[in-house]
Every structure is written in C-alpha cells, then in structure tokens.
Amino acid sequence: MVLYFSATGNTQYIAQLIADKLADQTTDLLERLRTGDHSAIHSDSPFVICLPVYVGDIPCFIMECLNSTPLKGSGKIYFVYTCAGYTSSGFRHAKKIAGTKGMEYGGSLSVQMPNNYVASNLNGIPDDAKIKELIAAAEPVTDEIAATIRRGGTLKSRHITLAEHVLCIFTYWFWRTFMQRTKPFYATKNCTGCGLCERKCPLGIIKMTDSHPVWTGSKCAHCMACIQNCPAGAIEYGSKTQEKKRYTFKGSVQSP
C-alpha cells in the first residue's frame, strides 16, 4: 500500500505512479492528519510512504502521525520523497521510524518535483518549461523505484554525513521555530468563502469565520496547501506571496 500526503499534488502524482506500477492502492493521509486519527492501517504488500520534505527533512506532523499509527500486515517499509532539490535528514529519520516500529527498512529515495514554497523571497515557482521538464523526468525515477520494490530490493539514497545531518537538524529547528508563523496569512477581498483552504489544511488550524478563513494558533506546517489551492488566488502570506505565480500539479504546463 502506498500512503501519502500531498499539499499541491506533486506527491500524490508520484504516489499514484508507483501504486499503478505495483498494481497496488493508495491511501491519502490528509484526513488522518487533520483529525488525529491513529487507527491501524493494514497492508499485505510492503508499505510505501510518499511524502514531501521541508528544509531537507520529514515534516514533524507527518513523522508524529507515522510514529503513532500501527502498520499491520507487511513488515517492510519504503520511503519516497518529493522535493525541490535537497533531502538530508529525511533519509536518516526514515530509518529511525522503521526501527521504532520494528519493521524492515527498505530504503529511501527522493524524486525532484517543482517547488511550491512561495512564502519566501529566496525562491519561487519555476517557469512552465522547467515544470514540464521536472515532471517528465520524474516518471522514469518511479519506474526504478517500483522495480526495486517489486523484487524486494533496497532503495539506495546518497550518503548523508553526520555533519550534514546535524546542520540540517539545526536549520529545520530554526525554520520551525522562527519561520512557520501563522500571523502573516490573510485572505484578500477576492475570497469567495468556499472553505477549500480549511479542508486542505493538514493541521486543521484554518477556521472559516463569517465566510473568511482565520488561521488559529501561532504555528502551521507551511505546506502551502491553502495558498496554492485557493481557486480565487485570494490567500497571501504578508507581502512575500503578492503577485507571485501559484502552483498545483496539473500534469502539464501550469497556469500563471
């Protein structure tokens, strides 16, 4: 079984490709994440966990869900990441999750997909040509992943040094502590009150009030699901996202 969380469609696409090649099924973890559902999941085939990495690591809210959810049936687990370019501690933490659950670790591999993080001035959404290039290059990687899983092999990621791992842990801690604030989020007058942002939030911290979203609490996942999926393009993060291109996976050229 292929379990996945996807904020803008990248990871869902990769999960579905792998499941199709394995003649297996997918399970979306969104509602489990939103509701804190930690009931057991059963699979007779190896578990394949598809998820995005944030700042080189597995998002904490997904790690907590996996650690708290019993995985029954197959005793083998694989991890497949989608990222805009860099995966570091995610490889180490995947092995730790497998060990904690007493499962055989089948290895990890990352697949590069278009960047969707726009709440920063450091990078943005690639242009249409680059998006098409990245999506086209992803499918052959999933062929290799599925073939390895089918024969019971091991997905082999690059070697992560201890120094790199420590640096990633510090960077991720800094990002979680100082960069994942909810206060800058707001909805413009273009908001139609559809509530899609509320339904897409994996932490359940968006509440519709007077037909407008309100971000509760002080921290969020910064998965960009609310911003990128808004059909009216009405959600902003301070001034950092204004007039920036939005992105959700469509399988071909993206809309500006």
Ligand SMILES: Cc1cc2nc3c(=O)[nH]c(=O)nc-3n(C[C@H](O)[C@H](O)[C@H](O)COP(=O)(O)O)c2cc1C
The other form holds:
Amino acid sequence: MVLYFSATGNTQYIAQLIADKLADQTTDLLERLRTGDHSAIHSDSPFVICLPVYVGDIPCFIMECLNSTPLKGSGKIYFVYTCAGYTSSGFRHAKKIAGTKGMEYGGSLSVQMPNNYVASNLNGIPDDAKIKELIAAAEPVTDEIAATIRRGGTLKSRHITLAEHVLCIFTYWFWRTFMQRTKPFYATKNCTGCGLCERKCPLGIIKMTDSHPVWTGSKCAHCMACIQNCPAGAIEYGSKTQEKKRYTFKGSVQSP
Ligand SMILES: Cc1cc2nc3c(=O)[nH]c(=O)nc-3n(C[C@H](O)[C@H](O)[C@H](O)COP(=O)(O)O)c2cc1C
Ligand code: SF4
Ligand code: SF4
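Starting from the form predicted alone shown above, please give the structure in the form predicted in complex with the ligand.
The complete assembly is shown below, putting the previous chain first.
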C-alpha cells in the first residue's frame, strides 16, 4: 500500500504512479493528519510512504503520525520523497522510523519535482517550461522505484554524513522555531468563503469564521496547501507572496 501526504499534488502524482506500476492502492493521509486518527493500517504488500521534503527532512507532523500509527501485515517499509532538489536527513530519519516500528527498511529515494514553497524571497515557483521538464523527468524515476520494490530490493539514496545530518537537524529546528509563523497569512477580499483552505490544512488550524478563514495557531507546517490551492488566489503571506505565481500539480503535461 502506498501511503502519502501531498499539499500541492506533486507527491500525490508520484504516489499514484508508483501504486499503478505495482498494481497496488494509495491511501491519502490527510484526514488522519487533520483528525489525529492513529488507528492501525493494514497492508499485505510492502508499505511505501510518499512525502514531500521540508528543509531536507521528513515533515515533523508526518514523522509523528508515522511513529504513532501501527502498520500491520507486511513488515517491510519504503520511503519515497518528492523535493525541489535537496533531501538530507530525511534519508536517515526514514531508517530510524523503520527501526522504531520494528520493520524491515527497504531504503528511500527522492524524486525531483517543482518547488511549491512560495512564502519566502528565496527560490520561487519555476517557470512553466521548467515545470514541464521536471515532471517529464520524474516519471522514469518511478519506473526504477517500482521495479526495485517489486523485486524486493533496496532503494539506494545518497550517503548523508553525520555532519550534514546535524546541520540539517539544526536548520529544521531553526525553521520550526523562527520561520513557521502563521501571523502573516491573510485572505483578501477575493475570498469566496468556499472553505477549501480549512479542509486542506493537515494540522486543522484554519477555521472558517463568518465565511472567512482564520489561522488559529501561532505556527504551522508551512506546507503551502492553503495558499496554493485557494481557487480565488485570495491567500497571501504578508508581502512575500504578492504578485507571485501559485503552483499546484496540474497533470503530466503542462502548457508552456
Ligand atoms: C516548508 C517547505 C520546505 C521545503 N523544503 C525543501 C527542501 O529542503 N528541499 C527541497 O528540495 N524541496 C523543499 N521543498 C519543496 C517541496 O519538497 C516540493 O515542492 C514537493 O514536491 C512538494 O510536494 P507536494 O506538492 O506533494 O506538497 C519545501 C517545501 C515546503 C512547503
Ligand atoms: S480557499 Fe480561498 S476562497 Fe476558499 S475560503 Fe479559503 S481563502 Fe477563501
Ligand atoms: S495553515 Fe496553510 S500552510 Fe499552514 S499547515 Fe495549514 S494548510 Fe499548511
């Protein structure tokens, strides 16, 4: 079974491709994350966990969910990440999660997809030609992944040195402590009150109040699900997102 979380569609696409190639099924973790449902999941086939990479690592809220959810049936677990090009401690933490659960670690690999992080002045969303190129290049990687899983092999990620691991853990800590603020989020007058942002938030911190979203926590995962999926383009993050293009995965072929 392929379990996945996807804020903007990249990971859902990769998860579905792998599941199709393995003739297996997918399970979206969103509702479990939103509701704190940690009931057991059963699969006779190996578990394949598909996740986006945040700050080089497995997003904390997904790590907590995986650690708390019993995985029954198959004793083998693989990890597949989508990222914009850089995965680090995620590779080490995947092995740790497998060990904690007493499962056989099948390895992990990342697949490069378009960047979805828009709430900073750093790398933005790629242009349409680059998006098309990245999506086209990702599909063959899933062939290799599925073939490896089918024959019971090991996905081989690059080696992460201890120094890189420690640096990544520090960076993630810094990010969680100082950068994941919700205060700058707001909805403009274009908001139609559809409530999609509330339903998309994996942490369940957006509450519709008088047909308007309110960010109830002081920090969130910054997954970008709310801001990127808003059909009215009505969500902004302070001045950082104004006039910036939004991104959600739109299919294997994007218009240039
Ligand atoms: C909070 C956050 C942090 C991210 N950090 C990284 C990173 O460290 N390395 C990287 O290559 N991509 C990073 N990305 C980009 C995403 O991993 C990438 O776009 C991913 O495919 C998004 O998947 P989704 O569409 O399934 O949510 C980050 C995205 C977010 C939202
Ligand atoms: S998704 Fe956008 S339009 Fe819908 S309620 Fe949220 S901010 Fe408003
Ligand atoms: S508030 Fe938006 S960015 Fe933050 S976790 Fe929820 S959906 Fe993701």
